[in-house]
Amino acid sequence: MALFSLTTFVIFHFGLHRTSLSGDLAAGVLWVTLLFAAMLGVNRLFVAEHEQGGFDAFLLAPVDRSALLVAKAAALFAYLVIVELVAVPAFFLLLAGPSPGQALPDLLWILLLADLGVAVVGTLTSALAIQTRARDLIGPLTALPLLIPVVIAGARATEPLLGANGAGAVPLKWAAILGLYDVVFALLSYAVFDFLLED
């Protein structure tokens, strides 16, 4: 995932023929790259359980089945944070200038809000796709439409932070949309995961 992000930023760096990006273009490049990198992790999230019979063992265990949802979402969230620890400095170095300045603290908490939504939705769609033969295709096809609000809200929230004239204030409307998205899909995933696991 980290290697994919770095490679994509290098391609944009040389492909766009610009010394730096700013505003909506910089935000779009950052969020689309992170989203597609996350898809690599989503596709592999339940592969071990599927191939080694972990699902059957978990269904026989006397534990709450939602624990698997929480554990996998937490693992994916941790992977996303680790990827961003590598990808965000590379983004500023290659595409947005070497000095993030005052944009970095606000960017980090917006990324964490988005990571939570991606982790929950990615876990749910990965559990659904793993039962199909074309899981590498079905996973992204089901996850990407559901994650469009995350990309839109994340890009709009970070656009002022990446302005050419320095970081501006984060639009709280878009940050609130990210938070609301996280809550809604966390509750929805918790409600349907038991039935999804049984089927």
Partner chain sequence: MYGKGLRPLSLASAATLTAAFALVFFYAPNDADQGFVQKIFYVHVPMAIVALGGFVAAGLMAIAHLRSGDRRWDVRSYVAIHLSLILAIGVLVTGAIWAKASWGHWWVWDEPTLVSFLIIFLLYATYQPLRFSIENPERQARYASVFAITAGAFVPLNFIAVRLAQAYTHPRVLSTTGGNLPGSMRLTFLVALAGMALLYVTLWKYEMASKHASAQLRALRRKLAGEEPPLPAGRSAAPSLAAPAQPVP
Given for the second form:
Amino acid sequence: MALFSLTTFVIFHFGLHRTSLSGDLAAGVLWVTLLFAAMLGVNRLFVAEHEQGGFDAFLLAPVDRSALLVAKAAALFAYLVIVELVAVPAFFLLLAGPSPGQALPDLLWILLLADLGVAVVGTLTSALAIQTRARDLIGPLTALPLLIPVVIAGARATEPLLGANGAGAVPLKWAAILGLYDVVFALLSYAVFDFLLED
Amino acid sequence: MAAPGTEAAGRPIAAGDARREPDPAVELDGLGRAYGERVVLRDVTLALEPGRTLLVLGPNGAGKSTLLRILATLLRPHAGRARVLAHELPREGWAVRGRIGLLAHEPLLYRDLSGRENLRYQARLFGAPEARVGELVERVGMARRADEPVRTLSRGMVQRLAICRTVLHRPELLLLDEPLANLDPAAAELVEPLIGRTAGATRLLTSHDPAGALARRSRSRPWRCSA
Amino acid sequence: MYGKGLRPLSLASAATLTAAFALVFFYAPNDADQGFVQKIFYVHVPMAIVALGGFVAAGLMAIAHLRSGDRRWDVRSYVAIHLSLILAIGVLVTGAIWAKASWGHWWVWDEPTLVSFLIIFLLYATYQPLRFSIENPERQARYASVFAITAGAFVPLNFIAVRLAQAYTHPRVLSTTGGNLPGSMRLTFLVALAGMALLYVTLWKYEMASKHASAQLRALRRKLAGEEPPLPAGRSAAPSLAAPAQPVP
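Could the form predicted together with its partner chain be shown next, to go alongside the form predicted on its own?
Below, the chain from earlier opens the complete complex, with every other chain and molecule after it.
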């Protein structure tokens, strides 16, 4: 998947015909790449359970069913962090012009905040799609519109960090929206997830 | 032994309560279940006392597995009552979940993990001691192959691991869907103390093969169903 | 039971809509900046508000379904989303016409309401495929409800995010609070809104009544045919009102 993001950066390089990006274009390329890399993880998230009986095995156990939501969201979160560990340095190396030094700390916490939302929504939509016959299609078709606010907020928040003349301040408004999004969907997923497991 | 509340099914009858029969381990009253408009179970009524074995016979598609899945809290009944280990299903499913062992058609094991990994994961879910994993693997004669991915094992071997999974937490009620499928006589011998009549649990078995299965029953009961 | 009150409701919505159109053409003044084309506003905005209200209401109905386990709530939620989707297409089309007439482009990205609407439309467009690709009707109902709840909660959140993301560079008839509308325009707008809402409720009831009637028809057929339940022809994304087959003694 990290390889996927590298390939995507190369494709953006040729598609946009630019050797270096900055500002909103840079933020856009970064977020779109991460979002589509996340979709790969979302599509695979419950495949083992679905095909190998893991859902039933889990449902038979005397544990709270939300544990599966938390575990899977944590797995997706970890996956996203690992992808970013490769993708973000590669992004600065290949596409972003100025050195990332001062932008990095701010970029990191915004990425983590966004990862949280992607992990929760991705887990929910993945569980929703896994029982359908067209899961490879239904999953992303549901997840992508739901994640548009994350892309909006994430791209707007990191746009000043990737400025051509060095990093600006993070607009806190956007970070707040990311946080609100995370909280709303975490609560929502917690409330409805059980209904995706029952039969 | 970690399963909570083990006293309910095997409870000795209290002195002042001597006339009372022990609660049935399984009690069904007019149970029905449909998939969409296709009725699979209709008006199933039965009671099974603790420690007894009930054999459910029927052709493929008769609804045997559906019945077991309802009892295992995996499916909701659509009509009638179901009481398992003195708890109403599906409302109190949480209370019986750790006390039931379901051996289903599917082994319910991750194919990419080894048998031992699968069982250790299950042991943690059920709160069973991990030492039990090694012991069980030894008893079903799988110690040598237990570290290989499940997908590389033969079906009989997978079935033995699935039996280990079923009895990992020493369930009081065993729901066994064709338990000896794919097992050779020697392997059937090995798993007998775990899921056989001597295992000490209440058992509900299904089979499509009356001749072989009747040899192992302690009671059988006809019931109507529609496929 | 869904047919009750359908006739007065139909008459009321027809009357209100006629009144609204009369007001739009003969009473409301032409907009100073945009001229006659601004009148599409009286179709576009009520339609958008009603569609969004329908989406949120469908989410609430889905909550009722999951809480009560009563499949009828799922059918209600389905019908609400179904109608809202149709209205949403209308909103996008009228929005595009309005944009073309007043700004010269069929689509403008800095009109936050329209963009939000597109996102929400794209999301809800998955609702029917999702239903269609789940064969077990109960699971279909439950999953559809989870979808409806999630999407219903997403509607306001999405509006906040998109609205904040855009600068208001274009003239707007209705400010975000809707406060500064001249009296005659506001009256016309309110009547149009009421007409659209009535139309929505009427159509909703019509579809429910039709589903109820076909369910009854199916039940009667089943009685006539005896035990064997006639299976619905083919798979469908649309839920039916028939209760799960009851065990017959």
